[in-house]
Amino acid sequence: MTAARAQEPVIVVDGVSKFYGDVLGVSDVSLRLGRGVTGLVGPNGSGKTTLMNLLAGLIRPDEGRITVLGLSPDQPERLMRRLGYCTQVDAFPAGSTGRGFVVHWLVASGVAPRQARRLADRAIARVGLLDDADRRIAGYSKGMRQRIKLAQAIAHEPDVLILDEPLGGLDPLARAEVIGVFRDLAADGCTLLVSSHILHEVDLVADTVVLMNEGYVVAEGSVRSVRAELTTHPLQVLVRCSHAGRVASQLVARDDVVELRMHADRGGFVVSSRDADRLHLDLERIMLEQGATVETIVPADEDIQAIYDYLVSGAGGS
C-alpha cells in the first residue's frame, strides 16, 4: 500500500441530514475519516446512532452523500462484505445459542457452514466467550450479549467496523478486554468507528474524535488538536511539586492566568491560562529560580471529558 493511499479517508461524509418528519437526526454533517479508531461520543439524541444507521446503509439521508471504502450504502450487498456493524439493540432468534447466532448470520451471509463455523469460533475466542459459546444467548448476561454482537460483527473479518455503544454492560475486566480487542483489530488494518457514553475510555482506545449535539458535529480531530482550536477556553494545567506556594505565588499575578487554586495539601495547584506557551516556559523559570523539585507537570483538561464539556456548554458554539 502506497503512502498516498494509506492517507486517503475511510469514511466520507459529504453536507449529510437526516430527519424523521420534524425531528432532527443529523443536519449537514462532513466527515473525513481515516484509519485507525475514531470515538463518537455525544449524549442520547446527539445524533450518534443515526450516523452510525447511515453509514451502514440501513437509513437513507435526505440530502448528502455517503461513502465507505468508496462505496455507496446504496450497494449493501457489496458494502456488508467489507463492513461490520454491532448496535445497540439486543435481537437475537429465539433459542439461539452464542456459537448458533454467530454461524446462523455468516452462512446467511453467503459463507460455506464449515467455514462459516471456523470464523465463528476465531470471533468468539476473540472476545473471551468461547467456553459459552453453546449456552443459549437468553441466559448472557449484558456484557455477554453486547460481546456475542461483537463477535458476529467480526467474524467476516471486515475492513472497517461500526460499533454503537460497545462497552455498554461490560465489567471493568471485560472492558478492558474488548478495548484491547480494539487495539489488535486496529493494527491489523481494520478502521473503527466507536460510539460510547464511556468518554475516557474512548480517549484511550481513539486515534481522533468527532463530539457531537442535538444532531450536529461541535469539533472533530484527535483530542490535542481540537483542544488547541479552542482559544477562547483557557488551559488549564495541573502542577505538583515543591514549593508549591512559592511557585503559585509567582504565577497567580500574571495577565494570562485567569484562576489559579491550590490543592488541600497544599503540595500542588490548578492553573487556568490564556498563554499556555507562555505558561510552560514561565513555569520551568520560576522553578528553577525558586528550586522547585517537580513530581507532575500535566494539562488538567486535554481530555475528550473536558472538551465536550466545554464545547455543548454554549461557550464553544454548540
The other form holds:
Amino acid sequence: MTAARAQEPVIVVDGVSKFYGDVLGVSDVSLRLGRGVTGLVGPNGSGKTTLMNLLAGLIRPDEGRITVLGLSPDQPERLMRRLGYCTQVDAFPAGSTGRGFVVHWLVASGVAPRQARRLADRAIARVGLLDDADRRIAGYSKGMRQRIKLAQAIAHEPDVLILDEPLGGLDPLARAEVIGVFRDLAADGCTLLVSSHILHEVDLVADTVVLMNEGYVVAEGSVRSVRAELTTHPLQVLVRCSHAGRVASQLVARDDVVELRMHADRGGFVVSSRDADRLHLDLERIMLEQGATVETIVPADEDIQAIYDYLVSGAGGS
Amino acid sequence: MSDGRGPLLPAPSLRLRLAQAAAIARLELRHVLLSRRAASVSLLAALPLVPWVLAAIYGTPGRASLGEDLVGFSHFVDGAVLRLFLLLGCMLAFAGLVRREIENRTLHYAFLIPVRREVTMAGRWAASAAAVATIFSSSTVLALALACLPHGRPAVTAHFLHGPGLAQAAGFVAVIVLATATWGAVFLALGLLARRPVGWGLLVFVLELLRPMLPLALKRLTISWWLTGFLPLRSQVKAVVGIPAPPPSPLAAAIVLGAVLAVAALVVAWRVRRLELAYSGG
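Now show the form predicted together with its partner chain, given that the preceding structure was the form predicted on its own.
Every component of the complex follows; first up is the chain already shown.
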C-alpha cells in the first residue's frame, strides 16, 4: 500500500440527507473518512444508525452521494465483498446456531461450504465464541449475540467494517476482548467505523471521531483537534505535583486562567485556561521556579465524553 | 481502491450469480421445510385427499369406469387443488415472504450478502416453490392413487404400466409445479407491492374460484384457466357448471404463463432493488 493510497478517503459522504417522511434522519452530511478507526458518537436519534445504514445500502439517500472504497452502496454485489456491517438489530433467523448463522452467510455469498466452515470458525474463534458455536443463538446471552454478529461481519475479512453499538450488552471482560479484536483488525489494515454510546471505550480505540446531533455532523477529526476547536470552552488540565498549592497560587493570577480547583489532599488541582499553549509553557516554568516534582500533567477534558458533553448537551459549541 | 488484502469472496460473474441463487435456494429450502408455514401448507395439501380416502373406503366399485373417474379427478385437480388449496398454499407461502422477514427484523442479513437482491429473491422464490410444489405434488399423486384404488389391481396396473397412467400422473405434477411457480411469483410481487397483500390475494382467490361462471374474456384473466391447457385430461374436461369454454392450447398457455412469470419477476426485481430497511431506527 503506497502512502498516497493510504491518504485516500475510504468513505466519502457528499451532502447526504435522508428523511423518513417528515422525520429527519440525517441532513446535509459530508464526510471523508480515511483508514484507521473512526468513532461515531451522538445521542439516540442523532442519525448514527441512519448514516451507517446509508453506507451499507440498506437505505438510500434522498439527496447526496456516498461511496465506500469507491463503490456505491447501490452495488451490494461488489461493495459487500469488501464491507462488513454489524447492525445493532438483535434478531436472528429462527433456529440458527452460531456457526450455522455465519456459514449460511458465507455460502450464500458464493463461498464453497468447506471453505465457509473454515472461515466461519476462524471468525468465531476471533470473537471467542468457538466453544458455543453449535448452540442455538436463541439460547445465547446478549453479549454472545453481539459477538456472533461481529463474527459474521468479519468472516469474509472485509476492508471496511461498520459496527453499530458493537459493545452493547458485553460485560467488561468481553468488551476488552472485542476492543482488542477491533485493534487487531485495524492493525491488519481494516478501516473501522464504530458507533457507541460508551464514549470512553470509543475513545480508547478511535483515531478520529465524528460527533452527530439531531441529524447533523457537529464535529469531525481527531479528538485533540476537535477539542482545540471548542475555543469557547477553556481547556482543563489536571496537575499532580509537589508544592501544588504554591504552583496553583502562581497560576490563578494569570488572566487566561478562568478556574482552578484544588484537590482535597492538596496534592494537585484542575486548572481551566483559555490559552492552552501558554498554560503548558507557564506551568513548566512555574514548576521549575518552585522546585516542584511533577507527578501528572494531563488534559482533563480532551476526551470524547467531554467534547460530547460540550457539543451535544447544550453546553455550547465552537 | 485496494491495499493488497484482497477480498476473500469470489468476483461477481454470471456463473457466481447462478451458484449464489442455487446456494440460497438450498439453504432456504431446509429452512422453509422446517417452518410452521410448511406445516400449514401440508395441511392444505392434505385436505384434497379427504374425499378420495372416503371414496376408497365407502365408494361403490364398478359404478364408473377408471377412465370416467380420471376425468372426474382432472375436474377435481382443476377445481379443488389448483383453484382452492394450492392457491391458498401459494398465498400463504409467498405473499409474506419478504414482509415476514421485515417484521422479524432479519431481512438485512439477506441484503448484506454480496449478492444482487434479485438473485436473493430468485433463490428464495425457488426454495418456496420447490417446497410447495413437492408437498402438493405428493398429495395429488396420492389422491390419484386413491381415485384408482376402487377399480382393483388389474385395471390400475394396466392403466399405469401399459396405459397412459404414468404420463397422466406426470402431467398433473407438471401442472402443480407450473401453478406453484406462477402463483408464487405473482404473490411474491403482490407482497412486495402492497402493504396488505391479503386484500389483493383474496381478489385473486375469488376470481379464480368464480372462473367457471365467468365469460371467456374474464376466464382469460385467471391463471388457472391457462393452466387447464396443460391438464393431461384436458380434452375431456368439460365445465360441470357455469359457462363452458374450450381449454386454451398448450402453446398459448405456455406463452401467457411465461409472460405472467416474466412480469412478476420484473416487478419483484424492481421493487426489491428499491426496498429500504429502516427498522433498526436511528
